[in-house]
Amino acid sequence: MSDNKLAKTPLFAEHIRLGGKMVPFAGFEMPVQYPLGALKEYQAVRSGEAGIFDISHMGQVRVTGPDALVFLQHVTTNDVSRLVDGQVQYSALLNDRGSFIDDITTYRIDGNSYYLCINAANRHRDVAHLQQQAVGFDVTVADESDETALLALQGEKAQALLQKITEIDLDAIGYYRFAVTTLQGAEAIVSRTGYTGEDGFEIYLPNSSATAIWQALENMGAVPIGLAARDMLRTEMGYALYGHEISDSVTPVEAGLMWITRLDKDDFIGRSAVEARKESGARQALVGLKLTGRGIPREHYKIIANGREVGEVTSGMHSPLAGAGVAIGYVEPEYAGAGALSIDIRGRAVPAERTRTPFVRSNVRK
């Protein structure tokens, strides 16, 4: 692909039909918003009715073989060994480094099936670097992104709407599990996960089933949910973005990502690196500020301390629910907890105060 040509998902004719606004999104033409606008769609999520949206750009990977949990073991942070069948896990792929080739999320089919799923704009150096790491075990790492659309179903109403097409017993999915089913017909993953703070689920589902399950979701009263409402949801909730929270040039010591990281577990990629990097100390923390007084925070903004510069924003936004500004940043270690700081908002200096994330109350079903 070009890097003029974008990507379509399954779903784009959906989003032309409905208005969308489209952007490029990486290497994708993604709706930014539908004409309700991102204000009332990011409202129908937190306000106790259900948004859909398609994600079908990020990637899926399905790792098989009898080594595959050791395999995993080794190219991940997180403790693979701990899954059952159909529990998922947040984790990362480390470079030597021990900085970020990406976050993922890994599925346990059974002990020799698993499937990743990893972020659009780093699908396929992911896939380079799993594949080149697959040498010497005996695993298969398969590509499935091209051939598989993701929705998700986020908000209070999401379980009720999404049980009306589903036979299997979606109250018996608990967070960060899923099952293999049916819906109308094909195949399909669904897990109780999302990035947006409410309770809601994922679906994987082959590229000709895409347009059917939104149809019947949407015409149920499911909201289209847009790019920059669904970046309000993520960055109340203060969950990391790769590109913004972290990169390959941050390791998980500074990410805050250390309970995804198990350095009690058998040796993996960069661990050796975390390890150090965690005895040194970080170069920089990341931490959650909330306005105190008026301004919007936005990327790369820089965070002021004494009259100088001590850090930047990596996400902010006006918070309808918190109702002030709200963003993450890095800031030089010494001022993760003390000290006055405050954000350069368009040459004024907007006083912040430190808080934990999430901003606002999480609502998903643990």
Contents of the next structure:
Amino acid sequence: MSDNKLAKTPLFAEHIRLGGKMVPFAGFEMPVQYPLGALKEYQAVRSGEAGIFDISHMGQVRVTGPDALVFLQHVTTNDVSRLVDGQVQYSALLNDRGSFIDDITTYRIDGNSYYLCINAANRHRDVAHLQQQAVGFDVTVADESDETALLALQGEKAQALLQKITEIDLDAIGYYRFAVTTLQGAEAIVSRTGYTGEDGFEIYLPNSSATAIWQALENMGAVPIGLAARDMLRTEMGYALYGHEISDSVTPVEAGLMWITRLDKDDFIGRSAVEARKESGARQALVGLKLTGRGIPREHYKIIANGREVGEVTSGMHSPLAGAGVAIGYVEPEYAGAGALSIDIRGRAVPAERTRTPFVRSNVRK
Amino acid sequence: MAIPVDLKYTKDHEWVRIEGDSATFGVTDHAQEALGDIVFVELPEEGRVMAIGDAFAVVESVKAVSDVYAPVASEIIEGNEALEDSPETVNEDPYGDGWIVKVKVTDGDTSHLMDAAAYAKFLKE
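Please show me the structure of the same protein in the form predicted together with the partner chain, now that we have looked at it in the form predicted alone.
What follows is the whole complex; the chain from before opens it.
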């Protein structure tokens, strides 16, 4: 089963102990589900419990120095100058063509110190890009991914559980805010962020502390959640995932991510290409779809209009809460707002209606 | 892992219960376990004629889509419509209420199928 080329997170032994079914994911051996099963794991997070996720495969980059702000304004799409200490921002790295290198979150620790969380699959490319772009800026770009564990604790009970092992007042941490604190003797970043649509936290820790914190939370009743349930939770929210909705072949104009692409700030990498694309019009548009017939839409299934392929599903699932198949996908721009659509499921055109995302109610604390 | 002795098995993890000239097909306990939570079952139309190995139904779990293949040459009498509303029955009771189709056997040759002991051995290999 094990593949020597795959990396392991510091929680690998915990996943084995808990009976996790391990699969290759972004270069790591990760649990796709535990014996409880993906559906019950999903329900634990959606229905009033709390789930704990090992997302230590994700990468972390620390950017420090007097030019940290101007550097990040240059390489990221969002307006970093709007951040105050202890605030997080969803953002992206673009290339010169205006398409995505990665989507990221930017943490402002202080005016000279920022922390980026990046996708595992893009880590080496991101770091190389950032270090290359840093030439000429008085800034240090340090890849801390190998030393850093990342846990997500998500669900209605997340705060109550985490509060039992920390002195800081979690209630004072708002949505997309964080605190640098000490958890069981180790420095940690605790942010009220997540990828599930439920209230909860993401906790950055040194590798050596990961198991103790994981076990403490699990012993208090947090349910271990694998990749399958994680993907259900994020798809139901319509959250973009690199390699699915966003990639190096689309720009923020197509991906519906102009809200994190601030054309009103100073120049940044990819800006002129994005402006040109905005001017010429999106080549495709991202839509949310809900099946009105039976079936489960899945990635790469064709979207059909007037008997012709007009797009493709990028993420799809059976939504237990919506009680239907739901999908996100790209369609030709003229089908973004009007015209009957269906999804080709094994040769059957199953009708679908356009739906705003999230597909189900978000419970994040606003 | 349950492997009832009164059934025959395929290498694709279907089971068949033959009773005279009719039969019932389903997927094995091993198959449902490997698939994980089943969230959708697509059933064939009545009257469909199948050769050995023809894909006749689709079972979908959270992450995977799996074809189900005919263990013997046969014709569909009925699909288990209860699975349309409760696909999880395949996980809960794969050899009982989780049956997938009932068929009329058109060729009773089962020499290519495994008995329970052979299937148990096959799973270990």
